[in-house]
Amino acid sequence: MGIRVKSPGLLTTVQDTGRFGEYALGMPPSGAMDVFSYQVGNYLVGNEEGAASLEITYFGPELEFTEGAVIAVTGAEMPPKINGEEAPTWETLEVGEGDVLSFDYLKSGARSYLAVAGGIDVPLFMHSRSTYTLIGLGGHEGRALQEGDELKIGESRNGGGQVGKRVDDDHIPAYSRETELRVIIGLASYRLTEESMEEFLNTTWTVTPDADRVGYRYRGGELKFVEREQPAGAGSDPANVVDFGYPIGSIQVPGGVEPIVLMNDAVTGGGYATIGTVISADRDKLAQTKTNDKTRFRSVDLDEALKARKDRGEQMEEIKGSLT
């Protein structure tokens, strides 16, 4: 087949880039959590832009190669071992028919992503081979890898010509328990006091163990809504709306208590205010913090979103350049 688990670690999922513009079916994208280490890792071992990979959470898995491939490691700082030897992350490898991946404790970051030339090659659903667990649907039978678990991988465009390759000291991202995230202020920021906002933006929150792929919860404060009698239709928390659509990265604050951060497996929209969005150019970052972590929002105008959004492109052109 390709692989076979022998151990599937905390969290393991076959992801790609995610089946957007389902929304309208109430359809989450699923996906990365972190988009620049797993697209990083496909441009390594040479695939096209979308091929499926592993996503790997905290605590990594035990596999076998069944046959030989050529891998990469990106992502948080787990260290990879092959048969025991530890081998190097963000950098292109090769492994032969009976090695074995293991991974150690995690260091920093939360997420690693191992990428394989040719991909993960699980059967399409809606576009995308992304695991969406919550429901069971896509990746490997619509969950999280189990040991016993054998993956086929896709055949390989010109993987072992990129054996070797590494990605420049400059383009790896270091992972620190402080994290500083940009926030677009909106849609339904108004629900919230002046002063409750500025204490949302001026408090250093911590990551709960309630941190996954649906969502980042946070304490440290209490925020408070401006009061008013609620709309027909929603409900008695002072938090809640009529109704409203979540894109990724929409914070909203139940209760006005513990800030939520939604992310790729969230349902699509529900009757909490949203009250900012994390921008998409630091979402990456936001997917390598855990529990514990501290984080600060900071609020930022489109423009910055935008330059943002645009210098991560041109980061990720040049590293595909000069790896592919």
Given for the second form:
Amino acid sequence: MGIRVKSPGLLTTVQDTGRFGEYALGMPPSGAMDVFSYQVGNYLVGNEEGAASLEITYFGPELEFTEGAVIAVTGAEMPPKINGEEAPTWETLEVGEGDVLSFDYLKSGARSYLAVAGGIDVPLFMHSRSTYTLIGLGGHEGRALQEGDELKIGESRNGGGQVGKRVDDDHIPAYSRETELRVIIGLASYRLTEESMEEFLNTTWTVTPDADRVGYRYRGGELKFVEREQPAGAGSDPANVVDFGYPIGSIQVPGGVEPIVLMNDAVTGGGYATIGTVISADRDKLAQTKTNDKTRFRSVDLDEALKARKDRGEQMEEIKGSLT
Amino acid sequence: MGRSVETELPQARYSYGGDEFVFVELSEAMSLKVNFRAMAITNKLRDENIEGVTDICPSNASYMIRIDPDVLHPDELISRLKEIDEEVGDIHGFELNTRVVDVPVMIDDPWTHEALMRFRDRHQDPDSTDLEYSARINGYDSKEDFIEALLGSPWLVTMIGFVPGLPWCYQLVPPEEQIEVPKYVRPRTYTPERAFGFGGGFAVIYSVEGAGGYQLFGRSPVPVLDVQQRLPDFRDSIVFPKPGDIWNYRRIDREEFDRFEAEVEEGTFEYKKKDFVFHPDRALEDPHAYNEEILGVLYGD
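Given the form predicted alone above, I would also like to look at the protein as it appears in the form predicted in complex with its partner chain.
Zooming out: every chain and molecule, the one shown earlier first.
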């Protein structure tokens, strides 16, 4: 065995990079919401790319190690404790048989990642270990962890040699209650009036309680659609379009009052007008926001999005290099 | 293809879906022709095996491509897509290797009836059922006439998604015969698995239980998604429907419903289906005559 779940926390799931290449079947990728924190966790414990970790949301679990292990906690500031004693985040730690890992209250951010040398060993489903709870597949029995679950740990490559390594302070993100997300306006943005598009970009939106792995809903403004005779097949509501695909990170505004950013476990398509997409580099930031946090959307062009993606990739390479 | 052909087609909108997606809306309005174009373009792209393309998702009147922008620049893909669009043109002569499938549905079944009654307060017309309402707003005198039209012609699977395995189906009839209904005013929080629903211009089978906003007309006894891959039709994929499939929804009674369900339970159920080379030209020229032929292939010897 490896890890026994004494209490599961609010929502703790097994996640890896995600289940890609199945979008045309209607299968969302699932996978870690904050890819940066997830990946850096794996670097810290010396894992191969793509090893599965635990994604811990808002309130942490209590986990007993039934064998010695090398671990790291990254992401949200939810201070980990080993046998009740506070332990550092963004640092490789060693735990022994019988040690209990628990978490203090969330201080900032929303999601922590527990990486374990060797990875969480659950069966692959369609080439991924990520949990997709909506239809109950992947991860540990297709669901969030429950009290009494036992998880196996995979074979470690080089966990022992990693103990004590730490991510340079410059690379540790600070999570604020106010976030700016960069978006590329497009898709069916022609459906919004010009004034409403401006309002969308000028409004400070508040994250509602509907903020999870499926998507984040916001409130704070009211957007209007361009009046038109609805085209064949679209349905009668002005927010409706002929059902089409939704990119990950895409933003839709059903009813005009609640923009929703679709995330890793979202529906892959539907009939609501989409107006733009959060760029891939900023999905990590979004994943660390929570109910009542403030968010602004800033319009960028493709070049800026690709530059941000490249910078983030280089930063991750640099971190990886410094830890191995 | 000559320029004259292109000017007849609505101008496609090419758009970035962030840095990882390219979204192409061929037309704001649904039509059989636009879906044939989406299918032809995405089939062609698939054959080209371009490095950096990770997902190719044809949809009703549009399509979406997921890419790895570290390998393939979105603009590079868009230039190629524009060329393919020209090559495909107005899809004259396009052939689709597909299959015709018999899909049993029980209309007015007890399960969707229970669900739609529970959510009357979210419906346009709380005093009638979804079927009665849809029949009325589409100008049918009776529910039975409406059901006859609904099940009288086969359907094209035009998109898969929302949740895994859910097929959107558009009927193979001329535009003036297309049925259209609004979605619920506010979506239900519950829809039974395998419910046969209708929204906008599309019929669907809900692959899993869950939220939904389509009008509920009936239920299928057989799955479109089989995560355990127990049934023979799911040996290669957990999802049965494929874009381009031609489905004939066939009305069944409770007795047949129970029999099919028992076959699914035993793991012996197989969809009745035949391979078919579909010619969109013919479906656009004389759909009713072509439909007769299609159904002959499915149910004939």
